[in-house]
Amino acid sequence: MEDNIYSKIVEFKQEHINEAVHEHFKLNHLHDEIIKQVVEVAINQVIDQHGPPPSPFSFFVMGSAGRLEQSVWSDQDHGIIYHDQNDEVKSYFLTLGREISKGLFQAGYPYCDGGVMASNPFWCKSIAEWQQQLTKWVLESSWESIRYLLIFLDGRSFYGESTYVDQLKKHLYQTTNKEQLLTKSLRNTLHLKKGINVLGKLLVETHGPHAGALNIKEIGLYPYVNAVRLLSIKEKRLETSTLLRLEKIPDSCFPFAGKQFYQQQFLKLLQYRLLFGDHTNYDSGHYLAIHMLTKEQTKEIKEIIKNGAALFHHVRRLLEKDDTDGDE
């Protein structure tokens, strides 16, 4: 009986999905409902079993989830953060992410490959060990510690207490140089996929189940995404989805007009990707089928490529001066 507790979940993302498909907000509202649904099972179910919650506690989403950005297919991206701190609070809060987890991959999300999930206890802890665990990434500065750092300030609060996430992003933010932090986050964003060649053609996937696609993840969206998150942590915001944070920089950082161009680009290319991308499965979604657009459709996608890696070399040219700056 057990394994059934979520199908009518299932079945409540087969019957909305098709409406939702190829609008943006329309979808991730879509994919925000259905997480709440398994979440609140999941809580019900580890109640009957372990008794109530030892602790007030925030289950929170990270990556595409965090910042509202999912495609039709979404791995998991979450974590856990308890307030008090013991050995039967912490087993508690990992059998309830171990619950999500399983109830989130049975309504169809893909566990995450790199284990970024609350039923892993480097991502399940109290607020204490949180705020542990985000000062030592900033003073281990290796590839992976900045890359962690950089999922955990995409975190979303989405079940319990709303504020946790915002405290530990106030604490990170109080604690840490802030030009140290946005040097080293800019050293692990640096590399961009490059999407066009110097004869002006999109640089499609050449070999692989994808040959004659193009990554529209890493080539189209990642250098919007790094580089309004670069913005972001410099004014110390604690939004997460790209437009929003974009909206919400100062206009003496970035000008009004630039920020609602970036956010017209961008909006377009998440809408391309639910038009024209193969969406088979969750590694497929990052795909778009380059045969299926109009000339006018290959154009307008070559420019919104070329303004976002405009808009990160921008950024990364305005955070150096900054740096600069500040050594003199």
Contents of the next structure:
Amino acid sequence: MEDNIYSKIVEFKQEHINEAVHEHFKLNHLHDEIIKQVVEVAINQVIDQHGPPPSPFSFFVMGSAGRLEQSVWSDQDHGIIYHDQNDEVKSYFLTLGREISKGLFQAGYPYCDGGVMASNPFWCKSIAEWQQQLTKWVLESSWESIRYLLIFLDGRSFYGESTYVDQLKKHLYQTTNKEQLLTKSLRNTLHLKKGINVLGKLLVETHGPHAGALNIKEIGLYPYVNAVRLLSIKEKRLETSTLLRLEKIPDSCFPFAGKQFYQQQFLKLLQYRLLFGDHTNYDSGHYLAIHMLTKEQTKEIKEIIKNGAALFHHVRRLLEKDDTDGDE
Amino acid sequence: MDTIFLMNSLWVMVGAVLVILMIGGFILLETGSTRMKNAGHIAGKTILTFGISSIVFWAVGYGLIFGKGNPLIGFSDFLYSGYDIDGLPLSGSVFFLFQLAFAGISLTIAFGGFAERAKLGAYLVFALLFSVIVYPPIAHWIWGGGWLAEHGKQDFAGSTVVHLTGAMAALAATILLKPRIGKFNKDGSANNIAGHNQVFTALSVLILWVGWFGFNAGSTLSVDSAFFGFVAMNTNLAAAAGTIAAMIISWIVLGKADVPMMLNGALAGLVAITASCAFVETWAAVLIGFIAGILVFYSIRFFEKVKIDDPIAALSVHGTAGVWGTLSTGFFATKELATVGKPGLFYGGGLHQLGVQALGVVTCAAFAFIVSFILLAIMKKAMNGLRVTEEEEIIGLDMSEHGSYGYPELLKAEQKINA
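Structure of the form predicted together with the partner chain, please, following the form predicted on its own?
After this comes the whole thing, all chains and molecules, with the earlier chain placed first.
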């Protein structure tokens, strides 16, 4: 049996996670630290077995890690961009991707169901291949390919050549018709899970292991994340975190309440998830135990959900208006 | 021969055919609302138990209900041979067939509470016992000239006799059988065991809806003044209102337009109007159906909350809506239409009829529940349990009770993947 080279990291996580679980920034900083340690151990392991990296490369994270919005538990979403293009290089970085995935799994990050991992050739490519792939996704413009694009746009450079991800994003913005990309992206994220019924009551899960709890990921977070990502595309920004994106997007894009308001709302929501989610496993962490909330807190959650939906609808109208202006 | 006699016979024959076709509706309802691995079993046992119920009805059921006897039970005309009955303005055998169909429907409803976990043997034995001991007394009390008929109880086509009786037996069964594996979690929350085919369920509702014209309008037992048209109209409107009401309430409370709930709303509207279809005005039929659609929504949630596993919502659709339908004439029966009993509360009858209806509901429900419970409890003891083993429940009753799947190709493919 192979000696577990990641056991120290697991210990490190166990030691530090409890201090961080109630504070969003601290927690995400810790996740970054853990992922960094895993990547370093994985690289050393691959160097030991296959020699040094044959080309400059960038390991980047996507999904909630990319946006710096991880909860206590978080699954893996990552990819690799390397410079030189040949079969040996490809095989080397796929091996690295597999090693990192394995390490992250051992450190408590479940594998991504959708296969968004550097161990998958789909997400481990040379710069030239990545450029082709992005162009192909835009041209294809299917629901699936736009979904990949949106995932990629949450990509944050994590290890290695820090400019590669941004270079690709810039390439994407330069080579595509912004209006078209926005329209397609909007179409992909239109569906909002309803969180409040017409009587003003929160719509909790009625069946299953999370019965009685609120799906805060889909109901609460998604409208903010998706709306702000759309604005970020509109402004051709490179940031990935929703809070940072909010900071960089001009005021004119937001409803009257202003962007600081939405930053506060979103941050509060992240805090609620940390404080009232059931963090025994990855799945349950997305559900908020409503019965534990005070009356005021329940009211606040409802307000945050309503504001998220309102922000999303505002962005939708804004983009649709731009779209029709563009047609004229 | 008298033309009216012939026309009555023909009309009620059409009714009997429609009601027997409702068995087909129940096959689709019950299979559609449950899982694939039990589909062949459910479909097959429904036909089989209708067979048992038919033979028992012929041998003793009919005599216990309509035979000469006392206010509690009839006791003649066993092994009925098709002769005409004095004073009945239609063919005796047509009347018999029509009544046989009703007894079959009530039994089929009762078996809703058995779904996906009872042994085939339990079905067979209970089919016999229910058809002799549970259904006939209640049918005799209300329709066979028994004590509730004398008392003036209004139950035109059987909200109580057929639906509530069946639902109470289903309740007894579901309590004794206990929930299906996987229905409730350790912390008490319920899982949604989704039915395998909503199209079947929707088609079942349409078949039942049409069949109900036989059930309700056929219960006029005559073509006199073409009154059956009015009854059919009320029936259709109540079903329509129940459908809409269930959809609205599900959207208001759950935030989604839930298809199974909407379908249950249609059925609840039909069950509720069954007692009152001949006694109330059209607007009241709409209201009765609408209220039934709301009630069924809350009733389904209630039973789940108290951890009673009711796979096809028989308790709510036939029980709760059956109670409401029976009580509804106590409010809405009009002076002109109340050929049995008195007008309801809103038509100057005061609380009298409502009291009669309530008494009828309580006694019939209690009788059906207690007797069914005792019978099933004895069976449980004698048959070494009513339920299949855990292993059999997991592989499905198609395989455990009959040795072949209703969807063989599909389930074999699935097993290959799992292996």
